[in-house]
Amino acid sequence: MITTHFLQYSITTQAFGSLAAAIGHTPLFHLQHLGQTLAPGVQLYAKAEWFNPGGSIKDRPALNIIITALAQGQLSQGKRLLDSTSGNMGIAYATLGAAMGIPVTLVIPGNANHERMGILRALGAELVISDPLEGSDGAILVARQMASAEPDRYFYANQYDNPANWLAHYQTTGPELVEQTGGKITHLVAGLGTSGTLMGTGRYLRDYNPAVRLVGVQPDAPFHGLEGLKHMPSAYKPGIYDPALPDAIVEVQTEGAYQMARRLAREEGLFVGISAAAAAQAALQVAASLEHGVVVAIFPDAGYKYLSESFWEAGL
């Protein structure tokens, strides 16, 4: 029997207004054109997480982190929510913070693109810009230092180590995939950033059916252009990451993900972000090795926050 707080989570979101209640229940798209060369017994799907009100999958953990902190008295009145971000989690915090009246301070690397910076400022978040050469790991260190220096001013959300991150996916993303596939899902493919998506969704699916295969996706090198993903062997490893959980890790090249992003836009009509394209490339690789199966890739966000990237014009 599966033990989950899914119902409690759903009821709690309603208490925080219609914006919070709209998080989750995102559509599942059949990738018909991308999968047309697969074996007849294989189906390839994508979960479209940009349908969340904040525009990405990060709305799920952000909401659960905030709800948990409020319930435990960690985010008392007057405190600011503080965390590091490369973009999407920050946008989720800022979106929910604006709706709930919670002030938000975010540490973000200086090389984050203009679209993300603009969205965060529009939502009223206070931004602290960290060294672009140190990337997301450098932003984590700055956020930790700020939280340690002023513990009465900040609630440090700490998305990389906070179990409320992966629990959000255990409570919502996992049950949705079982329902949407009629329980037939055989493979889950998800990118590794904080790792919350794979950890939480994967644990739920394993409880539902131990035979489900879990595939993590990461860049093939420490220096890469796959926004939101970590090269786990060389990066700070999130405290919530369990390397024993995935059955396999697929490494994706930056240029291959760029090509896949263009392909998804022009063949499937799905304008997605870089991490979604990386997940699609890995999922197609997994699906191509099967004779039978239902493979689901998690698409964290749409491509609108990446419009300034030059790779979109390639091949026109």
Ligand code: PMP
Contents of the next structure:
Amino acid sequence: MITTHFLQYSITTQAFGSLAAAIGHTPLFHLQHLGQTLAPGVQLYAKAEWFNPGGSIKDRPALNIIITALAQGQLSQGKRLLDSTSGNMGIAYATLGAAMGIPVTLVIPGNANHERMGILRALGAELVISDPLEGSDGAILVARQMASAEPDRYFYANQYDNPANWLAHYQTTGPELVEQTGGKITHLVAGLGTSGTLMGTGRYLRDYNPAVRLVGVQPDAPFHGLEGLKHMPSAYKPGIYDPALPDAIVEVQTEGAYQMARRLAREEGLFVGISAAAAAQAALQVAASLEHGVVVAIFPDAGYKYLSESFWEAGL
Ligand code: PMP
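Given the form predicted on its own above, I would also like to look at the protein as it appears in the form predicted together with the named molecule.
Let's see the whole complex now, leading with the same chain.
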């Protein structure tokens, strides 16, 4: 069960049914084969976020954004939840919206893949398709315009600027990692999209132990195939992103992440998404530089939504 404390509110997810109560408490897997070449004092782990009911890490911030908005009266009866998304956050909103009776409108770039659009339609979300050439930044602008044109119709969830996003990770992902590593975690490695995962989990871990190192992962170029991640220097900067928080940023190439996705599937039995593979690659790099340490990479989702991509077929 997740308990959220935001401003003066204290709400338990039990009030929102068993689906919401099933969010979080995801497994932590030891990456035994991938970590074989590491120093004996170094362990590499992955937080398996596809175990959430909506299939990704984004269930955590979606739930916290919704319950915070309900508690503050921003998502009153009859209002639609509106946000821009490249996929997983939309699936999380649509999943929870269906379960909680909240109508959901999503602005999604026209190049979002077939699997993702299909899942969103199956869950009953209303989709507004934005210019594929403008990517996720274009979708943000469309959502903003819609929200300001019809403020009575929409609650604009604004995952990029909403503190309930990173607070979800401060309240859940961070404490889980401390518990699951017996307090021994030394390095957190997480991809940067809205940055909510790294900001929230990272702040909790720093409060727990100021020596914990925080490593962000981003694509090495503005045009890339690392679905869910942002190339921060060239993208719209999320309001919740504090560039001073991470100790290091590791840049990952799309091809390298594809290769790592195949390795994780074939060597560890973990069929994960491309951003998870990017995090694994960065985490392996960090772990290889250590003599002692407990390195945790966040694996945001599974590979199913990326099946139509051809890279799975290649040899290693
Ligand atoms: N990986 C995937 C597949 C995602 O959908 C997201 C969210 N956009 C991320 C990583 C990054 O998470 P965050 O928004 O918390 O930085």
